[in-house]
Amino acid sequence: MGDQIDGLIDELTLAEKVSLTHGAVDPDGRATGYIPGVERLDIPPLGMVDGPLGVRIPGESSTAFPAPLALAATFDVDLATEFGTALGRETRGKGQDVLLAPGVNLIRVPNNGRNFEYFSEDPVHAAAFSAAVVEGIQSMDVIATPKHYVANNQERERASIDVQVGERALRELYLPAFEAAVDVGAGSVMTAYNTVNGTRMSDHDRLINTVLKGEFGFEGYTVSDWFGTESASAAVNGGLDVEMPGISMEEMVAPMAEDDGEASADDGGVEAPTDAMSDDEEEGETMPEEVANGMPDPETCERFAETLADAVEAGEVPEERLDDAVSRVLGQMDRVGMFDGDRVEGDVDTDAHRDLTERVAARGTVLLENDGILPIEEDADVALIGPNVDEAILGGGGSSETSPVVESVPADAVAERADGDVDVVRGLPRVVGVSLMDYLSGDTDLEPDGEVAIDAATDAATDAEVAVVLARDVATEALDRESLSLPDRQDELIEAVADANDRTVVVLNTSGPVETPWREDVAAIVENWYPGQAHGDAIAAVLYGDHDPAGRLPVTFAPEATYPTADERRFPGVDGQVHYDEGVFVGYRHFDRIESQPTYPFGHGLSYADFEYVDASIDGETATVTIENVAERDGREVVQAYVRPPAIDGIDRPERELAGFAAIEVPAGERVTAEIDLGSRAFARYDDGDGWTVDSGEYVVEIGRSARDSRLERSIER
């Protein structure tokens, strides 16, 4: 790490070294995680903040960006780099050093309550966005922290579940996004709560030391998820460098008090529901069992602050291992300029960031169906219906919650954009959900307002030329969705409105896939995800054609019972274990294997323009594709390349796998050529004995618009 770091290591006492490997109380009450530094050696404190959807500091505002799943739906890695840069700029603007983002876990379980924080069901797609966002964050002299390493694919019992997964699935599906982040220099990696094949991830010598630090060449520091460790010695020897938070639950929760973040439990602040982390019946009323089951138990954590120095002196932990952990932390601090003070200036809630939120929210919007109703005619009379039509859907619950300075709501934005009359009717009480942060802060007294008024909604729809229904789901950290159905009678509302007006548009604001039992009765369906503070402006721009809905699905939409995780053994697990028996057949790979037609396949998305695939060629690892826009309006196309491997006896491979993609602008009436990097592993599979292997034979590269819509095919020998 350099002579300066080596010199500091030599001067540090054992106690000081240990202090640099665990969290402490932030004296300002702002940081999610805090390492105080060593004043006598001019080692500054290190502040960590949550941030997949925007910088979260209790009692403070920042830009509420669209959910990462919405970003991933753009299939635009340049936009992802810009997104990451904005996150990094806001982190610096808040005076913090580490952003606990991005979340890069693969979307294996469609019900996962945290899917909105992640990128994709496909490892190539997820890896591309992981690398781009990390690069953007770190360009602002901020340490990025991709998480949660590894196989953290459900929230239910996430702190105790043992993931039984094969090496091939780990290598082909669950590790690539982390490897890609390391390749671009990620400064930190957060370990997951779960165990993998019987070993706690914070202690996992093979996956941390051998794979992450050894094979991948990771030079940064690993940090535990909060209260995610047990034995201090096992964790440090297993490769964990920093324990978080390193303080009590009461000390961590106190800043969530409503009095600007400076209260503590002792001076009238919020009492932390510590016992609710366990099975204590008395506290069960404070935190429901299903939420508590998704949380770690702080009482089982052996604090580094209390035990690590003794473990080193007793020889249980070699001091060289402690020195390595400290040097990794100091090395990243040095890399981002914390020792010489030469750092990029940050800023929060800028005009550029506000513009970016709208561009991402609009460009990531996926047009699932359109029977010619969209874009809406400007002078059309519109009935705007939905229980949450008068609020912006900022995100899901948990550590990613962000409070914006400004926000745009659909009711106001559509009324402002339209030339015709806009009649706003909610139709149902507001759909609300108490999130993890509500439980931690004790603020669980949330009641939906409004009344059931489906008749009023259908009356408005009958009188309108176009009816637009906005529907949403509810998702939060620590709790998986009970089903893929829309909650609180929203399906009933949609069906009633569609029956009253055959020109009905449904806008979905969801955390991932949902079932759409009414899809054949409506004229258009738009997936708008969790769009953040620009919700209203973005959806109005898409509905009226100011933005082409250029998004494509990063996850497969299908009936819940048809996913590979519909088997209890595979999710949520049996007797404390979840078995990844499906191996590499996740998402569209699974639906290809069982020859089932999903509702909407991975990569699907329509456009207001119309594209023809003219020609394609393969040269080495590059696919060159010519696209023509045959419409009278400009558009954006996402060109996708999938590789279909040769059939070889005894080798079970997916029918096709995404190899690369490109998001391109194609002006009306023009042709544009796109180049797609197929990647070094596009033709490879992982063999448990031989590692990455390319079988000899003829491979077919499918060029098209989704995993089920191939337009051109080219063969190549390997």
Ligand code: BGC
The other form holds:
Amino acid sequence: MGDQIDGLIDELTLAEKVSLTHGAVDPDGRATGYIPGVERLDIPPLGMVDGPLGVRIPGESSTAFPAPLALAATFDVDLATEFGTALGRETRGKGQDVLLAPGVNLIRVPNNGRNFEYFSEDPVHAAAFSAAVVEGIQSMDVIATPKHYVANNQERERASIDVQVGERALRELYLPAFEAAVDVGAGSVMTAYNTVNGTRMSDHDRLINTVLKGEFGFEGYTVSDWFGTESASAAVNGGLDVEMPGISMEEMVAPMAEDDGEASADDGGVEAPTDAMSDDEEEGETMPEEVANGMPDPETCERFAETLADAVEAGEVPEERLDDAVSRVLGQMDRVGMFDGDRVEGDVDTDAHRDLTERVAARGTVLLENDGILPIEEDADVALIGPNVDEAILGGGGSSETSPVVESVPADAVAERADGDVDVVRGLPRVVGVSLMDYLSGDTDLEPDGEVAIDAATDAATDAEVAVVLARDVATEALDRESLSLPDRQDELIEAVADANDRTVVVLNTSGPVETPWREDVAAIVENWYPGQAHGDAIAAVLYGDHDPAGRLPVTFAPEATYPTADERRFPGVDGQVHYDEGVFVGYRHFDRIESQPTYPFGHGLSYADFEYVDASIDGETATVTIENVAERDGREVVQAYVRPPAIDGIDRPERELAGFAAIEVPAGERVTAEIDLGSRAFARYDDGDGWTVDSGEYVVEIGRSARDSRLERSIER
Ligand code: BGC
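Complement to the form predicted on its own: the form predicted together with the ligand:
In what comes next, the whole complex appears, and the chain from above leads the way.
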């Protein structure tokens, strides 16, 4: 096909080439990004849709998958491949070609409004999930788009913030998930809005041309984040291949507004939110200013269409560079079978996808604490409490919002699963999520419903044998969480219920870490993330013990003030710059360094079973570990291997770093042996001068249940 693509390039006019490098209006009003084809040369159009939690098309339904953070909490990469495959199948089922997923940015800031879309605070863990999800998506003849390249680790001022980050942190923390995606053949990479060390990511010659395309060998096309391109020449010369969306905000949101039965672009109905995203006087008219602050400038939308042809003619952009950009797009279209018509069939909302959503949501649920109350006895009378207990938490706000065909709601699912009585009380007005898509389409009716009825909740708790309180946070694209405390009066509700009944279980539906000030007063805490459409069935299955909650934390839970980003220079930044002064000491690497015990460490998660670590050996890059389930029920364990490097004067390294992990099913009373691939960089550090370097000395491999729970240690010389 290489020759055929070269042939097409020869036939294309300059205007046609340019038209293949930027978005246009989808005549069907479905794709979020749309490149029209060239009919006379039989080049079909290319349709791009979001996103990491499922396919989003205005006015259409598809499976609402659990948040990627919940998937990552399974530590189960085979499940991640299955998840990616299902996402790809739905993308094809909708007749689209490109999925704008996965989101692979490292979780640096616990407050980041998009953490639910991402995988991990650890680069090895994030890279494993990035590769598995990309492989799954692409196995369905869909182009995956790992995003947002790179160092897009906060939403606040995301379109303008300048990230000041050192080379070592980029290499050790922020780049590996992208590199892993490239290694498995990712067809596209989306550039981030932010600048890195002073250069806009969509123009970043060094990070795109030299690192991504050169060193990593990326052969697909790069695409800007929506409205994230400032200049055609700088971007194309810097390695950007496609500008999106290439149309105005009005044109882009028109299908959304029509879908809501709201006014359309034609009668001005979307003008208010559009204004809210520009700098003019009316800013924030319908969109709160803090959300508008996280949005890009919608005026920067047609740079390629307006100026690229002239720039090529004037010699500012070499025509070979334009040809390369077009070949990259055509090459990916060819790879997924768009020229020969031989493509995998897709499907949407299948039984298998419904089942998968429940399996991921249940398996990714993390049992943070359990004094033995869980699983709940079948016949116990339960008070089920929480402001949102009658809805499924599908995700956070923004481009990843999904609309499922079916939803299972905790109140119904628990009542169905329990043999005892279930008394459902909300206790507080509904905690309302910010829907960025509603803001964009002009529908801003976000009034909470319900009333404060904490007494009714405590009465129900007093009468019940077990009280279960569901609490949630609110997170969205374009906005970071103001604090890690649960919003509204949920902490007060939990305290009151725990006071009334000492058999209280708290279920958290959150986008990342939250403060748990009542943790000493409750009998169990379960982190259930944003579980998607199977919320009710998944949490009922975990609470009643049908599934072992096999999730482990992909993010450290700690008091907000103790994270490395608690300093305003580091987050949200000062004078338009955010300084990654902590270097490689992010997440558990930081808590180890400051010798502070987090509330719940990275990798933590209890089980209904009980595991003993029997034996371990290291051979080359493989750790072989035998564990025994000494409980009377089957369980799933996540075996984790961390490497502790030798102390060497003048070399500042994390105390320990995750090298590999394995999620395994262990039947009651049995022993299972797992193999963990430690990866070629397990012992290396990135040296600014010499690149990846392994220092000689004695390394200790810690095998255990979390970053703070080592069960077996083996030393090896390197
Ligand atoms: C988001 C991307 C998304 C794109 C298209 C942007 O605002 O940052 O993640 O894919 O919109 O919806």
